[in-house]
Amino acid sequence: MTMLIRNGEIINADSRVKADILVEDGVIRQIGEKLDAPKGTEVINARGKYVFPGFIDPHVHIYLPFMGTYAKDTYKTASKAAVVGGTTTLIEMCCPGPTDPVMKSYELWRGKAEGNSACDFTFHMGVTRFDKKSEAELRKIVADGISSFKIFLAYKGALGVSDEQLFNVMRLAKELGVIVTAHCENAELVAQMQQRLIDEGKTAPKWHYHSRPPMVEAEGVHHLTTFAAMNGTHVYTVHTSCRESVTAALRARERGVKIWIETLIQYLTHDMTYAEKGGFDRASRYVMSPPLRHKSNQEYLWHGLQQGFINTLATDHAPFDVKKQKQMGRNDFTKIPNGIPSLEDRVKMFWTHGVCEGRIDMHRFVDCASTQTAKIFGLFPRKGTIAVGSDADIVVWDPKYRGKISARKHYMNIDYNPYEGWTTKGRPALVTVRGETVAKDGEFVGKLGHGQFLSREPTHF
């Protein structure tokens, strides 16, 4: 399959230039002007166009058992979404529960993606436990191409590691040159704040926020990165919401820690009051952790995008439904299935509500979007770049489009939109996935299953 995109404007992190791109066997083969079209070439003309590096997204939940329901989605359908929006790889949280068997839940999780993804997809291996069994397993998961873990300092009980666990797993990664993803809050203080509110009477939806406030989050950052800087291990604060815990991230990047941020674009067009409002169906929907935070953060983390001292945009994504599943916890906030699906629309709000509205410019947008993913997690450059030799994931973006979200049309497999009747401004024309037309003018016209699992190299020594 040979494509030729004429005429469009390509946007990398670093550059800008106005050329064609000449796409075969799945790569990008020639950058130039005026390139030669060979016979049965596809053309398309990008004239008026943006053309960017297909975008990742670091953080979704796909196939997630968690407070006892699952997320609605499969790769059947996020897959659909992500490409409509212009996200043509995803980075999977695999999950176990800690008593499950590691290896065959990393077997389970990427056996759920094999087959039924129109896009592209790896996974950051989630730590439970830590036992001499695991820690073998683990080796062999690195070794089969995975080259990031995550722990959760949250959900004791259930998710979350001990100290002794915490230290073990840095051990572990620092020797084999893996990344550490981590949701950061103290476990300890959010049990004993759930407890506290629950038996005051305060159990809306409302109450999530006072639960575990932006100082719990904050000394969830602090405890990571001393355990990192105790082992030299490379981390990354996954869904990171306030100033508290972005300042707690910087202060032990000047303490010489190596840690990368991410933040989520829930938390930069949505706040705490988006689950204070209407009564339980309409407030339990924006029910995820960490919380939505105060107004006041949003310009500080569009501020640390802009800048560069926050590294990645993601999504978080986690779909559970209104209907039934969100119902769960109508008489205790703390049984509401966390989590606000946004896998479809992320790059459009970003585009929307930061490159239109001037807050970063387009090379940003690209970087916090794509690029800097790509790098931190061992893609580069093969993804995350428009340039020769690299995957033909590109994203011809039309800037004139306007248009208005709704859940009715939307390729989620869930009930409600957090964006519901907001307006946009431009979209994908064209998404292709290694040189596949995936998604059409928003609408998929791909195939499931020509997304493949993508193998990674350690590069965090």
Second form
There are 4 protein chains.
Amino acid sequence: MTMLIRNGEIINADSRVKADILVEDGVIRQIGEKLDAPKGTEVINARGKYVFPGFIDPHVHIYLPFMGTYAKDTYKTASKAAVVGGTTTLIEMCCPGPTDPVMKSYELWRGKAEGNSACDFTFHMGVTRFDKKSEAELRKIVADGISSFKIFLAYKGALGVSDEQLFNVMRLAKELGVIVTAHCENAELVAQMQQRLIDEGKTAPKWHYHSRPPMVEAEGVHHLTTFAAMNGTHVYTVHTSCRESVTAALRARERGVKIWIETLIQYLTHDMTYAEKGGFDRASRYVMSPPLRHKSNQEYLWHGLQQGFINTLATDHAPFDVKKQKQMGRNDFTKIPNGIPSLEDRVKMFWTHGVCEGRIDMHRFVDCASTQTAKIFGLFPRKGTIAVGSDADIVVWDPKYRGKISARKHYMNIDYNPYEGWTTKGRPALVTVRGETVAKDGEFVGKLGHGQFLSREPTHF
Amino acid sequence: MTMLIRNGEIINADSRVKADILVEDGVIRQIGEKLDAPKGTEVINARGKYVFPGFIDPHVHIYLPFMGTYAKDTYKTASKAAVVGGTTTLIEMCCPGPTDPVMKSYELWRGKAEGNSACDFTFHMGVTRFDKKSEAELRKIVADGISSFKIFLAYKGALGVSDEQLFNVMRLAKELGVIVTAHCENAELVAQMQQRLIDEGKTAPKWHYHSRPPMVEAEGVHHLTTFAAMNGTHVYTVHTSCRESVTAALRARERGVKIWIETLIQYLTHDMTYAEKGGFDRASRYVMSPPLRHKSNQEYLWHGLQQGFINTLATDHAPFDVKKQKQMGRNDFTKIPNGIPSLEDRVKMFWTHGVCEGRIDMHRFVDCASTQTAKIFGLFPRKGTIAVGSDADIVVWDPKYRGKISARKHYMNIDYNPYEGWTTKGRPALVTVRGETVAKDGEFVGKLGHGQFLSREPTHF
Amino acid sequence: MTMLIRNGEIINADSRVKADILVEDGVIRQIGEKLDAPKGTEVINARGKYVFPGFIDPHVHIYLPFMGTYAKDTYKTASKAAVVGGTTTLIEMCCPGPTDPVMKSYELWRGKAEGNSACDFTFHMGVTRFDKKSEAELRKIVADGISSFKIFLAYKGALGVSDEQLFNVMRLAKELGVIVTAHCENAELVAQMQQRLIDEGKTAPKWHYHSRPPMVEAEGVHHLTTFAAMNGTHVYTVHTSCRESVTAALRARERGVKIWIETLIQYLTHDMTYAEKGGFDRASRYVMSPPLRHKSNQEYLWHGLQQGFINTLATDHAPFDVKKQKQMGRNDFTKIPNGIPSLEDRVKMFWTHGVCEGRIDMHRFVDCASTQTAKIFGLFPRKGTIAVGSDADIVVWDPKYRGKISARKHYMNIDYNPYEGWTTKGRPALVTVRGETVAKDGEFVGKLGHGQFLSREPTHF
Amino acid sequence: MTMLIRNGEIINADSRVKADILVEDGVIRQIGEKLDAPKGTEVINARGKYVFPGFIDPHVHIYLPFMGTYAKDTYKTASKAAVVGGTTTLIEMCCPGPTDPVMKSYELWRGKAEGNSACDFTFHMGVTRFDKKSEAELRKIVADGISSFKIFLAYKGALGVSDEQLFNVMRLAKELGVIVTAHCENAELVAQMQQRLIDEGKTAPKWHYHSRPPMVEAEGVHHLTTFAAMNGTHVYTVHTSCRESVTAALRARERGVKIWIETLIQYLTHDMTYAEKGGFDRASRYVMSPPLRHKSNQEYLWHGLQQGFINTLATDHAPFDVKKQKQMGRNDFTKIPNGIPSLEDRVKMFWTHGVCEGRIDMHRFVDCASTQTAKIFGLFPRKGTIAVGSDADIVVWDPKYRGKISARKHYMNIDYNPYEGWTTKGRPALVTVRGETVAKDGEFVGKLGHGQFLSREPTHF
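Alright, leaving the form predicted on its own aside, put up the form predicted together with a further copy of the same chain.
To see the whole picture, the full complex is given below, headed by that same chain.
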């Protein structure tokens, strides 16, 4: 099957050209001016539209047992939401508990995706324990194509790793050429502050912020970078939310640590007041960790993305519904399941509030939301660029579209949308995953099960 | 005329693909697998070779009246040296003295290049004075396609600008969307330290360093960034040589200043001991400004290039011969014409000591030496990428070549080479400028006069 | 004449003791328990009171031709205000214009003090020009007992020094062992921003801030410290107002620069909103340079004083009346004479808002407002401590006093008080200058002319 | 009993005066010129000498079970060594293991000092466990006059605290107004690096450094300051050895953390090469933790002491003999008992290499080695100053003395001296503890048992 995308303006992280794209068998075969359409070719007219490489969300949760419940999405719902929004590759966290068997967990997570996803997928292998047995299994998992680990410095007594485990993860990752992604908040400080606040009767959602202020996150980043430096390991701080923790990462980078910084769309668009306003039902929607921060961080984060000292944009997608799940924390903010679902709207909001507002240019837009992610996680050049030989994951973007976001019409399986009522400027007019059209003008038109597991090589870069 | 480059591995800053490239009329028309060669097409077999976008040197001097003499190269010699080394675009500084008429100077400089260059070229417009008349002429020059200024904070009483001029350059540049490149050393400190050292009888080349230690450069960077911040101007620090000044730039970047950082190949490969060892004839070859620094800076600079917090790699090419010109400073280091010629060998040394030693990967190699430069200075995507629609400035790189560098065989018009006797791993096997082959295996095979002036748009990015 | 101060609690920067103090001939002769009172001794009962060393204001203007007018105080008014407020030593700036003869100016300033002052005094010698002649005169002035210079990086075309002058002042100061105090704001940036704001019709007092934001001050500090470092000179940043400039000084200190930091009482008690509120008559009272800053700086400055990374507290006393002088800038904020008079109330406000609020302890209170100043400027141990052999400059402090500040009853010759209506907790019950009682319970009871010139040695420390 | 010290020059941290001192009943009663000597008074002629307050060593170990053995000194030997060297107050660490009962340990440690010491003493209470019982006992110990805790972030599985314990110590300390002193090295990193090095056959003393490089210490400081900041606790980093960790503390101080920094005489005088040179018997003498550092840190540490951003100078005295104890690590550096004995020579070396070399002035000398320590730990003004009412702990210092240090004649019970053969300029000619003469010209002349326990108040400052 062949497809020819005509007359669009192809925007890569480092190129901008009006040219045609010829796709065969799911791969981009030619890029050129006025290409011929072989017989039987589906021809797409992209005049007046931009053509981007498919976007990648490097930080999502789909199957997620967490805080006594489960995130609401499955691959059937989440992958639809992803592609409708322009995201064609997901990197989910495989997130076993500290007593779960490692290989079994990996197979469990992978099994939930295989055959069910509309888009391609791969995993960060969560490491919540570290012993001889788990090390052996981790080696096998890396050999199977998983070249990134995920650890938590937060979540004491649950997912969090001890310093000993942290060191050993770093050692193993260095040996295997695997990058370690990390949730950086000091677990003990959070646990203690939660207790202190609850003891003081401070139970409402807004106190969540105060249990993990910026210094708690910066402490986590500093800790991570020291352990990385001692081992020469490559690290990646997920959901970096504020100036303090970005600064900690930058200082480490200047000391020679190979570190990459991810922030989330939510931190760019929402601030801490969202978890303060309204009653519990409203405020609890905006509880995630690290928490939404003071508005003054937003300009800094945007600037970092544009200047390139912040590398990638993700969502940490983790949907818990308002009706039941968020209610678990009605009398105790520490029991509110953490997460602000944004998988479907990340790219649109990044475009609307970034490119349209002049905060970032189109090349940085592509780079942060796709290309750099592909490079960091060993998906490049298969993913992350419109290039000959690359997978035909293509987003034809209509910059003229204007619409409003609403939970009533989104594909995510969740009863609210943090952007409810917000305007979006532009959206994907067409989305392909390896040459198959999966979304058109906001509608899912693909097939569940088309998505494939992406095996990745360790990079040692 | 058409050319087909077959079977190479195309390395862009953000892509890596084995594919063919079809060139027609100087432009890349198609990139694809197994492309057809129209009749009459010259077919190049690039199997086993890398295919890079032509490299860009954003900081060269060719016509340069300086310190009472003239740099030795002309476009006839320099552009040959450039292309043989893989550099297909030069950005020369148009460098009028403070009393020279601005427009006339621009025409003078441009006139020296037009019709004489083997490769494409453009200019940073040097601003060494600022008044109503010169402002009007600068506006015209920008309208003519020059979208970058160059200023000196150094060279008191000669090229250096006053604070008043500095502010006005910044204001005008912001208004016009022009980036300001700057030589950052405090002029007065240099002048005073020179006098002090000479008064103390410290006249040998090694004292040059002590007249402009790292803090003098860092002071310049700090000063520049404050003036940039007050106006919102985009700035670019040329030849950043050491940790102190990079740090000053990074702190400004974190405060929101839009700043890019250039370093030079010489700072990566040579240290201050080169200007200390041997007699005058040897040491004086290694006198440039800012001076070669302590070796401990090199690992930091390489790390910065790889991690991306340092942006570009240039040469500040300025050849003055040992036989006569460097002799001017035999009894007084302040009279040694400044410069270490490296135009011809920059790319090879960056590859040999960077990529081959594992200090940078190939994508960063291309990005620092070509792509980012093109983006920063408004040449992109015409230059800086192998992409459909881009100029066919192509370097087919032979990674297997081994050779030695020597002044006896280089194309630069200068009687020494700072890399004399150094080994090079890899070199350009073929170099094209807009589709014309200009160099093959170390030999110039092109035509002087093929090179064109590159008109650039203000970017306002 | 002898005086015995009984039963007070003596608070030095580094000691706290209940003991008696015996004063003879203006000097402290004994400190001990239950000292005998020789016949004829005046005995002061200080029970329930603190006994502090006389406070020193290291930054005042009395005779001050500035911005086309003259500050309102003379030694007759200012020295009364000083001692009533507990300040027993003034360091005035001798402030010649750039064309004034240096020695004559020194004699002029000194002549205005001699015979007229109620308290002791000395001078920072302002350097606004630098040539052979002025250098020779500066040497004589230092030999005469002036061991500190004052320079302005601000005030372009008036008091400001060029980089060449700056370097030479640093060189000379290093040679002579003289500390250089500096007003750190980049002159050109201020001048340009003033012009820009006025051109935009922004003429009200509140725009004064925007003509010299924090980065302009930080730039000045950075510049100063580089010139200091190149010469090894000791430097002192006067009226440091904000985090940005303190940070610039701290980084220099860590790099090895010997630098001391002064802040002002006004920056601790007032913020930028004072120059924004009310009509011109109100707002213009709060115009000084550097301007009052954002409130968020205050906690930082207090913390710095307590932790000791900020060294001294001064006033930059410069009274211009509202009725006439401030009016000069009614239509143009750049013409508002700069100054917020605080000489009389500095110590009381530092006590009330510092010690009484738990922001600083009593030892730091004494250290910042007296002892460190004495040490830095070569007055120690003659001044700045209650010790045997030291001058009997003594403040017996009544911590129980409560009152309100008002221009109606102050001694300063100025028609407003920036603390009008503010509460003061505590005040001097008794103040002596070299054993002579000069103030009692808020009333001046001394003699004009009792104050002496203090000759100071270069320190070379 | 009365003593009159005549004609000396009294040097306090903030005063310098030639005056007599009258001591009665162990307390300074009068300071004045030409004081009368009551009948029976012992008169000391201090002409030509300096008179300092007795020095305080805030960080010593005397009774120390550690690494399977015991430090060699007892109070009988250590307190003699202390006073002969001018140190009149010791703050020893009470150092129970994690399973030892808290109150019993306190009593054990105190019992070893009571009746045996020639000088006064107090304790930091080591916290190596934290539970309800130990908290209750800690409260009693604080009530008994111990107002500082000591914790270890290092020594995994032995003395080190967990994050949970760390938080609780901080909380309790804040509540009680107690300062927390901390050994800052990340325990896990040290343990892992030790294992790695030993596994690689790197067993010699020089590898000790590599098991705990500067970043491991800086990590500890950063960690400490975050936990301090979350609780508002005052903290004190003991034996800060290098620029990296001082910088971590300074940044915290700027963020508002109340932190004080101690360095050791050994870091000023010795560098890491001492643990690299010679055979095991020589190198092992210089093993302590944190290890001796690169020489480039020394200038920085001296500068910090002079400028005041480093606060105090101690020894971490911990003598283990070469003959037997250091031998434990002959085949494994991790088993070398840590410590470089310096109690006796700290003050002389600080004077010789500090004051005599112009690196610090006499006031900073006194401040760092006595006054600030007294202030920070609640001993002031009883200790740390020559003032009326203060304890008569007096050091009459002979600046003209010249001698050599040797283990053959020192009082410490240890078979080597790290300063063997080094020259000392100056020494105590006379040392008193509460008015009793305890040392004269390098000889102990006092009585064991004269020393008293010093009860200290929580400060809440």
